[in-house]
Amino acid sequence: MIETTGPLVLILVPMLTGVLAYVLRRWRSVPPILGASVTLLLGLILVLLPSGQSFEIAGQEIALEQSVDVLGRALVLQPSDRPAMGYLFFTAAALFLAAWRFDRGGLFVPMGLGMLGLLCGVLVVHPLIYAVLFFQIAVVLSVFPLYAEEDTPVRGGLRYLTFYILALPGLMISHWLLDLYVYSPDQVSLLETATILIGFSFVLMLGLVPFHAWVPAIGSDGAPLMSAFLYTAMTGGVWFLLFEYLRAYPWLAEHGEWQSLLTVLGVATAVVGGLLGAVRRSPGTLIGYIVMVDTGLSVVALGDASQRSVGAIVLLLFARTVGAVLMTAGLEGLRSKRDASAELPDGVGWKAPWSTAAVLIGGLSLVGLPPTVGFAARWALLTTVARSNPIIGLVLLMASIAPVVGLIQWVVKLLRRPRQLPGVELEEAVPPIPSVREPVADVAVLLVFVAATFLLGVFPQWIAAAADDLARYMALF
C-alpha cells in the first residue's frame, strides 16, 4: 500500500480537490473558493514550513522531504522544488480567486487543479522521462477548459497541442540515446544527437521563433483565465523542467554554441513579439505577443549561464503572473457585457470602467512600465543582458516597449464613443452598448490584483528574494 506521505501529498491533494470541485460545479462559487483555499494553504505550507520538519493532518504525519516509491519510481522533494511548487500553488490560487467572479465555463477550476497536481509530479518524479509524461498529460487536460464555451474557434488549442506533442518524441528518444551513451562513451555522436533533440523540444514548448504560432493563438480564441494559466503556471512548468534538465545534464550548457544560439533565438522571438504586438488590437493576441517578448528576454538571459540570469528569469515569471491575471480578469469582465458571438463594441469601456482599468494596468505591468511589478522584473533582466552586450540590451528594450502601442490602440477603442453616420440614426449605426453595472464583488477582486501590481512594483524585493532563493537552489552553472 502507498503511504500518503512525502511529496505524494502535493500531487494527490490538488487532484482529489479537482474531482470534488467537478462534482460541486453546479454551485458556481464553491469550486473557485475551494480551489483557491486549498492551493493557498499548500503554498503557505511549502514556503513557511522549515525544511526537514513534518506536520500532522487528521492523525497522519506528513514529511514532505521523505522519499516515496510509487510503482518503482521515486518521488523526491528537493530544496529547489519548494519555491518552484510555491510559485505554482500561489499562481493557481490567484487564478482561482479571479475565477470566483470571472469564470463562465465551469471547467477551469477542476481541470486546473488536476493540471496543478501533474505539474507538481513533474518536479518530484525521477527519472526525468516520467516528468515529461506527466507534463504531456497536463497539456491534454488544458484543452478542455480552454474551449469550454460553445461556438469558439479551436485553432489555438490545436496548435498548442500539436507543438507539445511534437516535442514529446525528442525528449523520449534523447533518454534512450543517453542510456546507450552510458554503455558506449566513445560514441560522442549519441551525445550530440541527444543535445539537439532536447534543445529542439524545448524550443517547441517555449514557443520560440519560428515555432511561435500557438502562443498568440491561444490568447486570441481561448478562455482568458485558462490562457493566463498556460502563460504562467504551464510556462513556469516548462522552465522548471528545463532547469531540471540542465541540472541533470550539465553538458547541455557546455556546448560551444550555447550562448550564440540562445541569443539569436531569444532576440528573434522578442523582436517578432514586440513588432506584432504593436500592430495588434485584440487583447488576447496582445497578451500572447507580450509573453513572446518575455520568453525571448528570458532565453537571452539564460545564455549568460549565471545564477544572476536564472534569478532574473524566475523574477520575470513571478511578475508575469500578476499582470496576466489582472488583464485576463478584466477582459472576462468586458466580455460579459456583450453577446457570446459578438465583438466588443466601441465605447463598452464606459460601461465597465473597472474592467477596462484592469486590462490597462495589467497590460502595462506585462509590458514592464513603472510603477508596476513588471517594470522591476523587466529592468532586472534587461540590465543582466546589457552587462554582457549593450547593443542587444537596447534592441530588447525597444522590443519590450513596442506592445504598448497595441495596448493603447485597444484601450482607445474601448473608450471611443460610437460615431453617428450622416443620415443614419445612432441606434442603427452601431450595436447598442449594454447598460450593465459591474458587481461590487467583481470590482473588489480586481482591486486586490491592482493593489498587488503596484505594491509589488514599489516593493519588488518581496518576490525578488524568492526568485534569488530558487536560482541559488538550482545551482545550474
Given for the second form:
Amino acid sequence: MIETTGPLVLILVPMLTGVLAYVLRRWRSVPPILGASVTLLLGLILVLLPSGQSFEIAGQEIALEQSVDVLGRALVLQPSDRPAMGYLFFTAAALFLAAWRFDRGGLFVPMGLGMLGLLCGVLVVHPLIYAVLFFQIAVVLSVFPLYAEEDTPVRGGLRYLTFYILALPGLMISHWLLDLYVYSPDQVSLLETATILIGFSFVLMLGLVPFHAWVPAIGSDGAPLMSAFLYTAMTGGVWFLLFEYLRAYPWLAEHGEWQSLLTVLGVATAVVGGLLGAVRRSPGTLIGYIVMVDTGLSVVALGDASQRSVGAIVLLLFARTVGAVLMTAGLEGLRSKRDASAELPDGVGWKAPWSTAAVLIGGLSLVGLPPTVGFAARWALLTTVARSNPIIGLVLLMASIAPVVGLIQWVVKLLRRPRQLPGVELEEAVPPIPSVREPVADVAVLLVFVAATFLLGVFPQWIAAAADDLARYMALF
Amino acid sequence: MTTILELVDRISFLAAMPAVGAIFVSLALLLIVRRWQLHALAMAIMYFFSALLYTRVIRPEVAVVKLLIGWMIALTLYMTGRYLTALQEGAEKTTGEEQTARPPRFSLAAGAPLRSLVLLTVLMVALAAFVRFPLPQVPGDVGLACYLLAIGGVFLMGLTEDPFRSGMGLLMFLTGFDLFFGALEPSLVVAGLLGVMNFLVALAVTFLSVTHAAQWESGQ
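Switch from the form predicted alone to the form predicted together with its partner chain and print that structure.
Let's see the whole complex now, leading with the same chain.
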C-alpha cells in the first residue's frame, strides 16, 4: 500500500477538479455539480474524520496530518486548519450549488476550485511567506470570474487587485525583518517596522477605512456569486492568514496600542459601512457595506484579544456565507436573462417572488436580524464588544442595523408597481413589468438556502461549535 | 557562439546609474506620452533595465528569466493595446461617428504639464526616500531604481481608472518590489512564484482592459 501525504491532497484535488471543470464547461450543469460534490466530500472528510486517522482511496492511504516537504517547504495540517478548511470547502460547495442554477459566466466554478486549492495551501504551507504568495495568486485569479460576463464596469476588480498588490510588500518584507530580528534581538526597531508593515497590509486586505473603496465596488459591478466568494471564502482566507500571523508572532497583539488602534479602525469601518449601507439602493453595493460592518465589528472584537472574541469572529464569518449565498443567488434569479449591468425595473419583484424573498431573507441574515443565522453571530460579537465597552457596543449595534434601511428601500422598489404618468392613458403610460422565469430547480435551490438560514438561526450551536473549535485550536491569546 | 550570459556580462556596465536613468525615461514615457505603442515600448525598456539591475542582486540566469517574463508581459500589453484600438475604431465606424484625427506619433497626453509635474514629484519623492530610508541589502543605485519603480507605479495607478494604464502602474510597482525583494530572499521558489504572479497580473490587466472597452463600446 502506498502512503500519500494529506495536505497535498487537499490542495491538488480542488485544483485538478478545477481543470476538469474547465474542460467540461461546455455542459453547463456539469462543472457546478462536480465542484459542489468534490468540495462537499472534502469538507465532510475534514469535519468527520477523527484527528490522526487515515483513509484509503484506490489503494492509497491518505494521512491528512502527515507533514510533507515540497521543494523544501513544509506542508502541515494543524488541528486549527481542519475547521478553517472545512469552512472553505462548505462555502465553496454552497456557492457551486447556487452556480448550478444561477451562474451565467461559466468561469466561476473552475477558477473558484483553483482558488480554493491555493487557499488550502495558504493554511498548510510554512513559512508564511509562501502562504502570502499563494494568497496573492488566488487574488489575481479571482479577477477573471468576477467579470466573466462582458459589458460590466471593472472598477471594483481593478481596485481590489490594486489594494491587494499594495499589501504584498509589507507582508513579504516583514518576514525578512523578523528573520533578521532572530539573529539580532537587540534591534527593536526591526520589530516596530515589521509591526507597521504587517498592520498596514492587513488594513488594506480587510478593506478598513480609509482603504475600503474596493469592498462595495466589487459588489456593485462584479458577478454576484463571485462577489459572494470574495466576501466569504477570500475574506475568510485573510482572517485565517491574520490568525496565522498572530500565532507565529504573538508579540503583535502585545503592542501597547493594539486595542485602541483596532477599536478606532473597527468602529470607523463599521460606522461608515452602516451609514453608506443605509442610503444605497444597489443590492450588490449594499452587500459590500454590510461586509464592511461585519469587518469593523470583527476588528473591534479582535482588539479584545480573547479566545471568545476569536470564536465570535469566526462564527460571524461562517454565518455570513449563508446570507451572502442566498442574497446573491436571489439577485441572479432576478437578473435572469437580463443585461448584467442594467438596473432592475420597478415591480419586477412580483414576477419573481421567490428570488425577491431570497434577497430579502439573505439581506436580513447579513444584517443580523432574528431568527436568521446572522443574528446569532452578530449577537455573539456585539455582546463580546459590549462587555468591555458598552458605549462602543451601542454604536456598533446601530451601525450594524443601519443597512436594513437600504435593504428595505430596495425591496420596496422591487415591489412598487410602475407609476402612471399623469394625463396619459394607462396602457401607454405604464411600462409593462418584464417577465422573469423561476424554474422549479431554481426555487428548490433557493429554498435549501432559506431553510439553512432559519435552521442555523434557530440552532446556531451547530456552527458555533466549529467556530469555538477553531478558536481553541488557534490558541492565539 | 556568444551565450546569453556572456552578452549580459558585456552590457553589465549599464547596470548602474544608466539603468536608473533608462527606468526614469520609461516612466516619463508612461506618464506623459499618450500613444499605447510607446507605453508597451516603455514597459519593455523598463523590464530590460530592471533585469540588468537584477544581475547585481541575483544570479544572472534568474535575471534572464525575469527579463523574458517582462518582455512577454510587454508583448501582451502591446497586443492588448492593438486590440483595444481596433475595437475603438470599429465602434466609431458602427456608430457613424466621424473618425477622430489620429494623434501624432509622439503626441503628449492631455494635461501633459500636470503630468510632467507629477513625474518631477515622483523623482523628488523617490530621491527623498532613497536618502532618508536607504534600502538594505541592495546597492545604492538599485535602491533608487526600486523607489522610482514603486513610487512611479503608485502614481501611475492613482492618475487614472483606465485598467490598461493603471495596470501598467501596478506592474511597475511589482517590478520595483521584486527587484528589492530578490536581494532579500534569494530563494528560487520565491522568485518563481513572484514571476508567475507578475504574469498573472498582466493577464488580469489585459482581461480588465478588454472587458472595460467592451462595456464602453456597448455604452456607445
